[in-house]
Structures are given as C-alpha cells and as structure tokens.
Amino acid sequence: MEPLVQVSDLKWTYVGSKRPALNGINFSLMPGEVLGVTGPSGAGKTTLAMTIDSLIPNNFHGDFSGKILVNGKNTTDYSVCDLVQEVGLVFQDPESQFMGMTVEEELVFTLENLGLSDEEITRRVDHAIRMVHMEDFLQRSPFSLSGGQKQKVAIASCLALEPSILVLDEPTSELDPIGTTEVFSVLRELKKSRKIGIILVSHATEDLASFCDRVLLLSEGNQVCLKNTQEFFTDIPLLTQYGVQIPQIVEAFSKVPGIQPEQIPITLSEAVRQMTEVEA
C-alpha cells in the first residue's frame, strides 16, 4: 500500500525571517490513518498544514526545499487548484472559507468550476451533507449557524470534492463542547467508513488521543518526534519538557504505584474497560 503523503526532509523559510518555519520534517501518511500535529504556539504546525496542499510555497515568499509528494505528485509542480481533488484543507476560521449565501451554494461553488455535470454535483452534495448531518440546512446562511455547524459545511465542502487526504487545523479551537462533539462525531464516521487520510493539527491532547494513530512533535519548526499515540502520550517527560497538556486520564493512572507506560489507558473508554476487567 502506498502512502497518501510522503514528507521528506521538508524546510520552509518565510522571506524576512532569520529562522526556519520548517527544519528538517519528514513522516508520511497512509490510507485510513490519522496523524496528529501537536506542539508549542509557533511550532510550525500551521505552515506544515499549507504545504500539503502547496498553499507553500506556492502562494507564499519563502525558500523551499525537500519534497512532499501527494498519491505520488510532487507539490511544487502543481497549484492550489490542481490539488483541490487531492486535498481538502480546513482552516480554524471556516468563515474564512466560505463563499457562497447559503450552504448548497457553498457546496456547489468549486464543484460548478470543476466543470462537473449537474448529475453529478447534485450526488456529490447529497452525499456530502449526509456525511456531515446537515441535510436541513442547505438553505441556510452559512454565516448564521454555530460554530459547530460552520465547521461542518467547511469539512462538507471538502469532501464533496472527493479528496484521499483532509487536513484540518486547529478545527475546534474556537468551539464550545457541543460543536467540538459535533465535529468529532463527524471526524470519527470518515475515520470509520472511508480510506481518506486525515491530519489533524491541534493543542487538545485529550482529543488527539482518542482520534490519533500516530502523533507528530513539533518544537520551533523542528521536528522533535513522531510515535504512535500510546507511546507519545504516556512519555510525561517528553510532555512536560514541551510543554504539551498531559490527557486527564494519563495524569491519573500515571500516579498508580508500579503500573508501566505501556499500561496507562490514554482515553476515558480505555480506562473504563480497564477498570472493568479488574473488578471482573
């Protein structure tokens, strides 16, 4: 099985910064996995975001080097819009993304200049909504939902695209519980039904472990590590040093005398199963 994303040795410079955004990136991305991007504020997690869909350099003044392949095509030879189809990008602010009245014109927008027939965009926004649960709101203003609901016809907008890759940053940063709930939900079916790969770029731990497979480390536009979920968020010493919130869960079990990193349940589930067997 290929990979969807092939980083290698990836280094981005912004024109006028004497430090690198990016210094060094390497890890990939297979078919049905979701890969975690986590670290202090000025990391470098949004700018890695854009070069997957060659918003860098392509959009951007900076120097470039190293290679990110996309389903085997190098990013540097193909625009933002050449990768549409490939990669669908949602940004923290959605309404920074929308362009249409309602939320069916929002849909409707890229696929119309794709030059699709209608047939075929109105399947692609039939299955799209119901991916996302808002088949009441076509209609809708998409500027006069909740924040949870923008969310969704952002992530809609996407995937009636059809791409093999989403790459969301920091998509609940600005929600309450609810639309968090609501996007994860959402998040959690893809994962479930489809073989996209997802990226997901945030600070919420608790939410990238119980979503993640594997979880990216940045520090200073360096890449400090890249371990499988279990490993990365019980290594507290490596946590702490990053200054990365440790889950809950994982703070309270690692206070258990004797229990070993590998035994420490990272999410709410694992610790009630666990807790399950033991009075069994």
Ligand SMILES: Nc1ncnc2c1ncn2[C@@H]1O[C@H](COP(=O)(O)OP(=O)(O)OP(=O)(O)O)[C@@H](O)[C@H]1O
The other form holds:
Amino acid sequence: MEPLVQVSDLKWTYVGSKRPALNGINFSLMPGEVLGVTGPSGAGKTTLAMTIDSLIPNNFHGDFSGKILVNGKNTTDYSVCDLVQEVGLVFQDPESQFMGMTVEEELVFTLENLGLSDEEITRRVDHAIRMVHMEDFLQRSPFSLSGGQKQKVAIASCLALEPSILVLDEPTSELDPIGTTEVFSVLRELKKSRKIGIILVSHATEDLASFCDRVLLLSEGNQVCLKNTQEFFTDIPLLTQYGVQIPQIVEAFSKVPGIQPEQIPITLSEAVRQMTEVEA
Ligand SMILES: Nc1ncnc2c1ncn2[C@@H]1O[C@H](COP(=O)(O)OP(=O)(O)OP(=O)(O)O)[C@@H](O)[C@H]1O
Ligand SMILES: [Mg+2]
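One more: the block was the form predicted alone; return the form predicted in complex with this ligand.
All chains and molecules follow, beginning with the one already shown.
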C-alpha cells in the first residue's frame, strides 16, 4: 500500500528566523490511518500542518528543504489550489475562512473553481453536508452557528472536495465539551470509513489517546519521537519531560504494582473492557 503522505528530512526556516521551525521531520501517513501531532507551544505543529498542502513553502517566505509527497506528488511542484483535492486543511478558527451568506453557498464556493457540472456540485454538497449531519442547516448563515456546527461546516467544505487526506489543526481547542463531542463523532465516522487519512494536531491528551493510531511528538521544531499511541501515552518519563499531559487513566493504572506499559489502558473504555474481561 502506497502512503498518502511521505515526509522526508523536512526542514523549514521562516525568513528572518535564526532557528528552523521544523528540522529533521520524517513520517508517513497510510490510508485509513490517524496520526496525532502534539508538542509544546511553538513546537512547529501548525507549521507542519501548513506544509502538507504546500501553503509552506508556496505562500510563505523562508528556506525549505527535504521532500513531501502527497499521493506521490511532490508538494513543491504544485500550488495550494492544485492540492485542494488531495488535502483538506481545517483550522482552529473556522470563521476566519467563511465567505458564504449561507452554509450551502459556503460549500458551493469551494467547488466552483473545479469546473464541475451543476449536478456534480449538488451531489457533492448533499453528500458532504450529510456526512456531518447538518442537512437542516444549508440555508442558515454560517456565522449564526454554534462553534461545533461551524467546525463541522469547515470539515464539510473540505470533504466536498473529496480529499484523501484531512489535516486538522487544533479543531476543538476553542469549543466547549458539546462542540468537541459533535466534531469528534464526525471524525470517528470518517475514521471508520477508512477512506481518508487524518492528521490531527492537538494538545488534548484524552482525544489523542482515544482517536489516533500513532503520535508524532515535536519540540522546538525537532521530531522527538513517532510511536504507536499505546506506547506513547504509557511512556510517563517522556510525557513528563515534554509537558504532555498524562491521561488520567494511565496515571491511575501505572500505580498498580508490577504493571507493564503494554498492560496499562490509555482510555476509559479500554479500562472498562479490561476490567470486565477479568471479571468474566
Ligand atoms: N509566519 C511566521 N513567521 C515567522 N516565524 C513564525 C511564523 N509562524 C510561526 N513562526 C514561528 O515558528 C515556530 C513554530 O510555530 P508554530 O505556530 O508552528 O507552533 P505550534 O506548535 O503550532 O504552537 P501552538 O501550540 O502555540 O499553536 C515558532 O517559533 C513561531 O514563532
Ligand atoms: Mg499551532
């Protein structure tokens, strides 16, 4: 199976900066996989997100080296517009990207430059809005929606372009628990469909632990490690060193005498499953 994204020896320095914002980054994203990206503030997470759809280096000044292949395409050979059908990028603040008077217009705008027929545009809008369960909101102003609903419209705008990769930069960090749950229920459905690879930038430990297959840890632009999620969230010395919040369930189970890292549940539902298995 070919990777959706292949990043090799990526290094990027913003113009005027002394140190690179990213240096020595190497990872791949496979179809259906969810990769979490975390690390302290200023680690380079947003910068990394912007390299995947070629916003960096195309729309920023600086020095780029290394290689990023997206579905086999070298990003430096393509513009952001060329890659919109490969990579959807969702930011923390969806409102800043809205242009439409209605949700429907919002979705149509993103498709208009693709030269699609009216029938195809209608099909894609219907499909994308159903994927985020917001069929009843097509005639509403996107600005009148709740935070979670706005973020779901931003996700639908990306999905309408039928990308194979979705990159989300802290999509729920400004949302309340209800908005966060709404967005994750959509993301979980996408993950289940296994049609799309997801890169999720987040500080939220419990979300990363329950949603991601692997986690990439960045610090000061460097790749500290890339581990499977179980291994990552049970490596307490590593989490402590880089200020990553330890999942509460890991804190609790790590106190069990003699327990090995691979036996520690990293989510509440995994803990419940283990306990009921022991009892059965
Ligand atoms: N447009 C820019 N020009 C110059 N330097 C920048 C620019 N954007 C970001 N940087 C610098 O690059 C480094 C990485 O920033 P980035 O925004 O990628 O970090 P981050 O991990 O997303 O942080 P946070 O968790 O706060 O969102 C920081 O030192 C930042 O100051
Ligand atoms: Mg950021």
